[in-house]
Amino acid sequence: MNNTINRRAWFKSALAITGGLTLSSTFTNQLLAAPVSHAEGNFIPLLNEKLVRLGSNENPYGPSPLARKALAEATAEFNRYTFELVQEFKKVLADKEGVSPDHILVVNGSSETLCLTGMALALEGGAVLSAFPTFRSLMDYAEKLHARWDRVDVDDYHKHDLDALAAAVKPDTRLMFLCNPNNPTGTVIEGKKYLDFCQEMSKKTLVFSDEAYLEFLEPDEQQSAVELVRKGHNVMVSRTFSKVYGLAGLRLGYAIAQPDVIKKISKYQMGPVINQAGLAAAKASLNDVAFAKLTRSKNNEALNFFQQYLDKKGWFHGQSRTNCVLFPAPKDGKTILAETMKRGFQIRVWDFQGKEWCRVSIGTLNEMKAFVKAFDEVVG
């Protein structure tokens, strides 16, 4: 009976999203805008086209020259659906990841993987477990469809508390969500330690490894959990072209998991909606080592500048390795959102452990220099 009710709830939600029906503001907030604080929920942003966007963890340097060239060359095919091209791209991805194509699901950005997995988990019953704070889309989808979300606070250094996560697994835990590197903290669980933990937890439940920010690490540090998928473990990996490769607006990502998991998740996909532009740019970006290196280098320069600013202020932050930093809000969150926006910058405010926290995405070095001047004015 509950399963039937949940499937009806999913069907109504899917119709609302895809059919253009009016959504309640609460539903929209939870599944699309996803405010992560009371301050954001109560804040009405100004319309300002000149905002420096430091709130979405976007790449300010992309797309790469190779991606732009591929886009230009692909325009003649934009009138065609991508049926064959998606299958071809799956083979390219499978070769890169060392798996067969039936281990791969191509999606509209990693957000679609999170949505599909959250729905599948909720509709089949059970709970999802994650660290907190983390990127919450999968859990929001699952929770909206009446699944339980069990949370384990990050540790004092804003890293995943692995011992506490392991202890929090329950008989009905259907999935453990791990974002590594983590959003919004930017912190990392080191390679072997992370893989050992994933392997051990996969004996108890499906482990979902969100690796949207993996390419911000140096190549010799990029130890993906795909290694565990290749060995047959109960692990699912999500990847995206939105971050290092700068293709957020083209919405292209993919998931890697055991074929039965891919089959279970893909049955909730709404159809072959992958676009020609995204495929062309992603394929060109996939092995663009030079652009990924350029992005890492420029990001690290701006990230180090901003973390040094926080250190001088004496404000705590986890040691970020990505393109965002989380630190305690020096003033009430609503004021910070309003006053930074007045000065031309957009950031995020999170609620965690009864306090408000600022999450600032890393822009160019010049943008970060301008931001700290503006932020000093805001917080006095």
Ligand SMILES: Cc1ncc(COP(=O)(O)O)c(C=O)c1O
Second form
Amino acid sequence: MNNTINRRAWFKSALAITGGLTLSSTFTNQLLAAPVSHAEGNFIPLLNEKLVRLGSNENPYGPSPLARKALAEATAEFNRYTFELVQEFKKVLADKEGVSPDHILVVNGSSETLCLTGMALALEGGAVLSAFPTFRSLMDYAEKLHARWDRVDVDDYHKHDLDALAAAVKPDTRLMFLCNPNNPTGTVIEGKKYLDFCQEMSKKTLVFSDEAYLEFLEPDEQQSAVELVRKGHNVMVSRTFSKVYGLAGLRLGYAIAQPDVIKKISKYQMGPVINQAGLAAAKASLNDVAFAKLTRSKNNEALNFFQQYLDKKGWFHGQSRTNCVLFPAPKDGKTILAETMKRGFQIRVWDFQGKEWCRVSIGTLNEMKAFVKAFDEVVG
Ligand SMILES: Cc1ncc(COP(=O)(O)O)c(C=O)c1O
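Mind giving me the form predicted together with this ligand, seeing as the form predicted on its own was just shown?
Entire complex below, previous chain first.
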């Protein structure tokens, strides 16, 4: 897509073809990874597969060249189950993380880790605790099995309020979920402060560190809580190949935790077989350092452009270090969703503190340039 005009012309012709076909609300939920606001719950998007996807924090540059090559080479084995391959990959990951293989669980996308952990913990009763807003899947699963979700609002800068989180731990808190960098705010709890906090909290409850966006930080800033797992603390780390590695559609992730925790959650996994394509691509991606670097630098360029746009408008946003930004919706959320979609862009609207917020994922620089033009039209 070169410019907004072309996109609009395309959109008009697409509308003519589909006759304004709308999606079902079930499909809407899938498309939007479950609504996170009243605006999304009431919004039925138009069928438009050419949308610029600024709604799911995907990597617009992936998969990496090495992953593509590995996939092509692996196809001949796609008729086989992956019993041995999973064990091999577990060993690769264990070596990378400095733990033993029984500290690792390989999963079909880190959503599986969130689901398994939410279920396993909720079955013991009690509560899960997290900042709000954050990536809510684990807590949603826990709530479905009747656990309580205790939330602590992020602070005025959209950062985790660590004192308030510490104070919110109760005798029945089974797990504290921390997303660092956080989705949807993009904010980070920096290095040593993060590790000190996780270590302290792990004396009271299991600390879950969702590090889906860790690789968006520069390598010398990537402070993973895996260091605490290595030292034997009650900490669990979740990683994914969906973001910087650009493999969202291949569903590959892993968890790192003490072996008893891995055993507890893996009881609920569908089986020991992980998808073969994902394994091949993920293994190759780990070696594609150049691609991760390219993603980081292109994302930073587009992120800076977009955050500067928000600054010029005088709209608040947390300091994002990942591939999404959250800012107050300048108009009502449903209108924003409909009008941005009409102009060819998919974004998200969140509810927080009685207000509506736009979460925009960072696409390519050209996509972001086209988006701000469209957004200006939408919000007047
Ligand atoms: C913080 C966070 N964790 C986990 C996930 C799930 O990712 P996946 O299941 O693709 O690994 C996402 C997806 O957006 C996310 O933002």
